[in-house]
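Consider the single chain below, provided in structure tokens and representing the form predicted alone.
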Amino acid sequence: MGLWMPGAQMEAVLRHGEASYPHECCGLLLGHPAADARAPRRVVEAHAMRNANAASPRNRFDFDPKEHLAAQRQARERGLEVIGFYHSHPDHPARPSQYDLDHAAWPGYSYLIVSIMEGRAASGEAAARSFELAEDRSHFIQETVETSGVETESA
């Protein structure tokens, strides 16, 4: 499985991470699920959300439940689905933390993580990586990210 995302939407996620620094940003990936087991999920829109975590926003994020439901409703009205989630890791690599794993709830979705170092998006492949939560929720599986038709391996 993998994730396909227009370059403009990836840029929007990276800019959201930079604007939120030194706090984590978060949002929804809206689009279309994979047509079959070999096809990627297809992002149409990266929908920015407010980080509602007041206790530790530098290294945690929470969605506001009302905002989350409203975004899901608006997506459905446009014929889109939530196919994943994104968040930033300020001054840390774009790989899931144990906290991310412990709080991930939905297997079969993409979990895109972007690395923001000293207020700027990390460069190259280190900037963004995507993962799928395993069915048993015990680990993440790294997935390929294809941006604007150029496939890159999330390593």
Second form
Amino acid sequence: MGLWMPGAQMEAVLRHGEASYPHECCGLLLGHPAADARAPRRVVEAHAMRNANAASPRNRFDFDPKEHLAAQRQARERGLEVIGFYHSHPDHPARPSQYDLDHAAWPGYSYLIVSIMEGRAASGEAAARSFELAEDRSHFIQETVETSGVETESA
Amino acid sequence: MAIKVFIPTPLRAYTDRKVEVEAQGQDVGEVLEHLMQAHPQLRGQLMNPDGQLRSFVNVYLNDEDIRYTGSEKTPVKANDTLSIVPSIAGGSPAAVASGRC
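Form predicted alone done, so how does the form predicted together with its partner chain look?
Now the complete complex, all chains and molecules, led by this one.
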């Protein structure tokens, strides 16, 4: 279990969070699911989505469902799969909120959260954490995030 | 008739890793029921205990959300495709002032 991500894609997520500040940003994590129970999900591309929550974009995000459907199709045509989602917490830590838990989809996705403090990505480990929904949907479990400077893609 | 159903990544654990499966029915409800009979573990992922689609589960027949076309009674025809897409939403902990003010 865990998430593997090219460093450049993690950077893209952090920059998306900064550019969207003070609003939340959101997007898809596209790549390849875990090959087995111990292997990480592997991100190939962080795909930015529009925050469609017009009412409260500083502390809420949602995907436009049709844009999500279209992005999922485009990914599939490229041989990529939706393996998770990312969003930012402006001026809040990179930890899931009760609202995140209440609105989570199925276990088996990575939920990457980035913390943007006063417009800048938080430093070090506090900047980005990833979580998986527990099987009984009662809580999130933090998973390891490994980033690499080398974008190798064996699939 | 049998139509193609696209399975979201985490639910492929219950469809023998298949990205798309075929399921039969005259309307969306029958197709979903056939799908869940063929892959019983999908039922708890897609449905509430009362047998209704979970609130975050969106079902699209081709490009249309079935909520706007007759829900499970939406008829299907040859070459239609059904996509199961989760609603994605979230947010940070604090209830800051709404943008509506």
